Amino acid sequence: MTMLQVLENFARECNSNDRLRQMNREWNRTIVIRETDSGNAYWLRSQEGTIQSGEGSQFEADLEVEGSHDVIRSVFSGEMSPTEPYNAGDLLVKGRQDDLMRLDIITLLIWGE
């Protein structure tokens, strides 16, 4: 599975999540998502409860999410909480904590533990 396919799902997830789009209607961001490993972007744009993903880096990133391909995709198919890899330092997050925190939780609703 391509990176662009592992978001499209990540994002078809949220948006099937009745909880999730209710609970981000006024959560308006773009997550600009970097792979520091082959220097791709991709991005999460979360707009009145909805989650687009798309290729390349053409948006302002409210929240920057870098790391290896690997940990990348293992993130955000739900294979590894972010929790992990971001206390080892190998998943770098810039952006407000409230935000962090939300990207967080919208893992844990999808994914679970």
The other form holds:
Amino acid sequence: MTMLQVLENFARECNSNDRLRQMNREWNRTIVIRETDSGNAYWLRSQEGTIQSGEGSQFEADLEVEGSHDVIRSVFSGEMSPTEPYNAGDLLVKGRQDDLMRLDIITLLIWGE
Amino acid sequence: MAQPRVLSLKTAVSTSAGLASAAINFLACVEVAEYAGGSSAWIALLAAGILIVFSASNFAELSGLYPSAAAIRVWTKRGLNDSWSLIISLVYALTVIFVIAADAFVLAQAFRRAIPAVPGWVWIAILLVLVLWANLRGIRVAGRIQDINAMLLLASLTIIAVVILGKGPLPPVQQFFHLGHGIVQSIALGVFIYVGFEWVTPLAEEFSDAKAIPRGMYLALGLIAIAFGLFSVALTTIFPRPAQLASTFVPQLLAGQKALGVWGFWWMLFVTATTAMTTFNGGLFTASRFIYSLAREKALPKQFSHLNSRWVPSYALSAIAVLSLILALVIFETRQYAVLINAGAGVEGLVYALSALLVIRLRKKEPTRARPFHALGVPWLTAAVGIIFFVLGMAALFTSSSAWPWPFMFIASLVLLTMGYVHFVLPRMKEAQRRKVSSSIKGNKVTPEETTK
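Could you output the structure for the form predicted in complex with its partner chain, given that the previous block was the form predicted on its own?
Next comes the full complex, this chain leading.
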């Protein structure tokens, strides 16, 4: 599965979860995701409760997420919570802590503990 | 609409000063003056401040290397290993509870002096429950209010001290340079006045200029040194003999009254209340999120990652608040606040020593990783200051008015409990969880990927 497909799946999971749609209805943000090893960039946009995904870094980011391809893939496919690589320094973030916590809560609501 | 994520140098200064400003600092000033031998308290604070500048440069390098809200958890994990990282991070996070309990003591003493009809413990319970309630409902005291309070406190202390010193009479000049027998303890306790300045580093992700944090920390340290240095000297003019200092639990109110009469008294009571409340709020908020993140990485029981309907980690928050309240009431009853000051100063001294070790180790382990800021004097001066902090930390832990070194015993027990948890309880918890997942896979015949859903 390519990274774009992983992110599309992630967006689909978010959009099919009523609780998440409700939670994110006023959380309008652009998240730019960068793979440090390949240099590839992707984006996620939350707009009125709906999440979209895409490739590239053309948008101005509210939250920037950086990590290796494997780490990013594991986080957005639910294989590990973002907190694990984040607390190990393998996932770096630039943005507001509230937004970071929201991203963690989203993964918690989709995939559980 | 997203809020701007770029924080300014001004915010770095006010946040660093704000997190270092606690009501317990008033009593810490008394202790510093007592051990320094009176009017020379400023020397102890200056010496502690100079050492702290080196430590600040260590934190600046680490924060630039790994700008993360998980801060010490990340740095120790990269520089040492996961087990030590957990032990150190947990003990460090628990010092927040000491600071809350110590501030609660100061708050209770101040209100008891102003309104004797209401028992002091009632104020502690009311304010802690109020702050807990606000946090559980997701109401955050805006960082701006916290920052304004820090500046208000520092400005109030400076003005009151200047007025007191201006009124005179001042002690003879040689007394300002007379060092008491307890100068080492005095410097070690002086470290406590600055404690918390480094808690601005978890905000590193929100600054676009990587140098804003080091600059902010340095400026904040200067402001704290000036305000509390002047306050300590002013205190020694009100109480010329160090023994007299030990008898007061409300030095800030007496200083306010001395400078500005009844208005000064009530003004300092107000400043004490707002400072204690911002300490409660900041402490509960920070510690609960840290506990939540450890629960999310399965290092603590999963109950601590429980979120209420307002997305607040309510169990973690409540646990911290209850522990703080219990400790605060114990301290209120026993009046052993000095144990908390010494324990807090000891832990911080050791953490500052650790910061030196981490800078040196990470320079060797990850030499090519970008460092927007370089610590001062690596490796020899950094190592020397690290050793000094280690000695000061241990001196603080062994500073006690009784025959038993209670601060040391308190912290040693905490470290042993944490080590026991990390080495014995946690592996069993993880094994149990692994077995649960494993049996779930066999029972349901689902793929490992599906078990995460």
